[in-house]
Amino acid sequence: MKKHILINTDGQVVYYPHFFSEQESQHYFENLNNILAWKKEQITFFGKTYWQPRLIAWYGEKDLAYNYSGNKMQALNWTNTLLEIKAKVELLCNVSFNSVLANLYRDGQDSMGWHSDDEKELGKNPIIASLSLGGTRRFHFRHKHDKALKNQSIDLKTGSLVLMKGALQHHWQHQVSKTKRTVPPRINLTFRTIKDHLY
């Protein structure tokens, strides 16, 4: 499968532009958009609470809990479609994932600010597989410490997969910024492995 290595310093980002075909992507987008239990959540930054500018849903193994942006979330049971997608992602990545955080970007004003996926539950050097379905959005990366390293960005088209691994979350941040362009809704599935998940 065709791939492009976007980052290979202090971790690695590998981009697979055609993980799913347009037809497969449309099928999965319609299913997940209608079936997943989307909800609006609040997040807390530096003592202040805000509404997240997107909808989310979290699925995984039974009794799986995850502390995310100041919220403790309990995983919903896998849907058949999520399990089907997960199996295909695991085959490519050679990794077993036990959860997925789904994000629904309804339009260009929905976004994800600069952050690293460095929660303790993900382990020291987590492997995260991020699948895009629907509208194209630009994905940005910036190094936390080395300003000599150029920021990186890539347009995430429908059916594309980004694999983040190694020490990336210690050294880099990523975001999906707002855009004034008219863009169709986008679903992002980020498959993760929660390490300490029994409470």
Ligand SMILES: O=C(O)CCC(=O)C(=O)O
Given for the second form:
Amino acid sequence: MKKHILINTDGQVVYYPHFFSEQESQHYFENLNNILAWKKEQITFFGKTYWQPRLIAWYGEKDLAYNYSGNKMQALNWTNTLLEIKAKVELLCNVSFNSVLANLYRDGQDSMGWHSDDEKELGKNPIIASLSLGGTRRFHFRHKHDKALKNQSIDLKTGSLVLMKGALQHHWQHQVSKTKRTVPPRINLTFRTIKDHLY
Ligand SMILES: O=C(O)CCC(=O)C(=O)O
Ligand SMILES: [Mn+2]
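Beyond the form predicted alone, can we have the form predicted together with the named molecule?
Next comes the full complex, and the chain you just saw is listed first.
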């Protein structure tokens, strides 16, 4: 499968532009948009609580729980479609995932700020597989300490998959910025493995 290595210093970011075809992507977008239990959630940041600027839903193995942005989240049971997509992603990356965080960006004002996926439940050097369906949004990376390393960014097209691995989450942050352009809604699925189960 065609791939492009975006970052290869202090961790790796690999981009697969055509993981799913246009038709498959549209089919999955419609299913997930209709069926997932989308919710507006709060985030606690330096003691202050805000609404997250997007909708989210978290699915995984039975009884799995996860501390995400100051909230204890309880996993919902996998849907058939999520299991089907998970199996295809696992074939490509040779790891098995026990959960997925789904993000719905309704328009260009929905976003996700600078962060690393470094929750301790994910373990030391997690592999995270991130699928994009629907409207194209730009994904940015910045190094946390080394100013000599340039920021990187990439347009996440429908049907594309990003793998983040190695020490990436220790050294780099990523974000999906807002845009004034009119963009169709976008669904993102980030498959993760929770190591420390809270149950
Ligand atoms: O929407 C995306 O592509 C990124 C989502 C993300 O970074 C996350 O869920 O942690
Ligand atoms: Mn992230």
